[in-house]
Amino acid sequence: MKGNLREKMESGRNALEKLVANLPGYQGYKEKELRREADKLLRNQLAAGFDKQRRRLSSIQYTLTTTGRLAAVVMLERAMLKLQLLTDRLKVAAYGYAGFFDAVKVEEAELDALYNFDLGLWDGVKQVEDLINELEEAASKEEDVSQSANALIKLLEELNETFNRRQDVILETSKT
């Protein structure tokens, strides 16, 4: 699921929720709310994305590991870290909060910025799950899979490596 999820949950709301929305003070509050909540949806969801190709991986290296290819199990472990990594690096990722005395102030531009940095990971969920399906074929027809699983770890690191900019994003929208 890709689509925007704000709207979505902006689409949602009840009579009593439009009301209050409307409350002098409260809308600004509301609207900060829903976009953290929209990027905490998207990362949970890219999150449970790359730990489905997690499982895959640890079937590979069960398939592997029956077939006696341990030397091609050690590198998909490389794999799996960094693949878990970056899954759990997803889950906690801070959702856009600034304290009242913080430097920083987190403004909805801010906020939309991160959710649209979040949004760009999916693609990131698509480059994992191809080659791991060439890893999987690969290793069904017992072929080396060292390329296919060269190629996986340094996808993990460089989507570890853009991950790790997400904090970036708020100081550089801040700036503006």
Contents of the next structure:
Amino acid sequence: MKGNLREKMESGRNALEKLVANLPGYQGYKEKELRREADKLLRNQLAAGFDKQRRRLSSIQYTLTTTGRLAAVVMLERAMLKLQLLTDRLKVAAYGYAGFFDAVKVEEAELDALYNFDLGLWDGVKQVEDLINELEEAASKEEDVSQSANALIKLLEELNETFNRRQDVILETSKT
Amino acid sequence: MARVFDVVEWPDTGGRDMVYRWPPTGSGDIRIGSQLVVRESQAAVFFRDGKALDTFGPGRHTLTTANIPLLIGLLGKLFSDKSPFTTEVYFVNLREFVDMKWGTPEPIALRDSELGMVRLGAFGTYSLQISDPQLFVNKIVGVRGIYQTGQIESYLRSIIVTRLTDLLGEINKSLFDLPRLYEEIGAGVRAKLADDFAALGIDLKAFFVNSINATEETVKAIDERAAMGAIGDMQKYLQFKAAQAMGTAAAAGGAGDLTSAGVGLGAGVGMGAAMASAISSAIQAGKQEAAAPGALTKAQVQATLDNLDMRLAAGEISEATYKELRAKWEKKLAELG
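Let me have the form predicted in complex with its partner chain next, following on from the form predicted alone.
After this comes the whole thing, all chains and molecules, with the earlier chain placed first.
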């Protein structure tokens, strides 16, 4: 489903766009642009997925606040900031451009690798969702949330760390 | 050359504007095929014929309107040279506004676990980001042009103060405990505010409490409480206040009504009985300061005045009663010279 974004975009071109796409030199440029736009759409979807979990986390904090468990609220605030960081980074991540004289050229293969890398982050959304489910349950039953909160913080640190390696994908692919 | 296409964009040179309307006033007649350029930290809400059609993200977008060149020239003649197909674009700044400030415009009265009643002022900073451009434009901006952070700050401040007061009331901690709870209070208030802000299309990204201060009146009451701490309960506190007042008078030479109480006679001479009598009177005055002042001494009136502060801080009397009684006893004090 998430992998078909580029095909969908290609099939959605109107007559004028198809006509222009046949211009010499333009096709390659447009192909790459489509890949970047598809990746941007994917990143936006990922960010929206994490953002949804962030709102749920905020709702849990609200429950904890009303029951006077401020220490737990602070703990979740850490997770909240890490989740916010990940979401913001996804939204503003590099599209994958290279200047004319740059040593590493970004071609279709590199852009596809970037797309696949971002696609791999979908598992992260699910993992975050599972931990937030646990937190939600613990908070509503007035149980200790520290174990789930710590696991969430750790997972988000790992996801942020994974995202740090995004740039490496271009370098690795260009070597092969 | 005849105008065919338009390029609609907002470079945003100021940085304080949350929304920019294109055109700034009236309605635009963007031609079909015109280009809408949206920058990375922006979103553009496109209105056509008065309806918010869509929100455009970063990039270049080709707009479709019924304003077809040549045709609109002919149609325009029927509409006083104006296009009947109106369009507007609201550019929304999606950057995080990190320098927002909040503060209590007037002190908030709270029940304190140690001091009874305190009056506090608080201030801090927060950051926000518009999360739902279409909602924000429809709920906050309306049809106005530029919308700046300053214009929304006062509205948001009122929500913040409400939630802060609510939280401080819920946690019911003493003023002395609050400085170590700034982080907890900040996180708690942010959680409480999240839904309020979301309803406006805004995401509250961070919320910080920089300071929670007691008002001057409360500080005075705290000082007195600290002095009392060395003595004990309220009864002893009143005795302490009376003795304090007499000590001041004695140091001044034992003039005035205190002479009759024997304070001016000097240290050790009949001091015990005289002091007991004066203290007893002062306590009585402290307990019944609302009664009509009779032949009271200056020290007794002063003790009563001092006691009023304590009673206000303890929440025994309202501020209005405090002011009324204070005026009354100050007048009496002035009469006594």
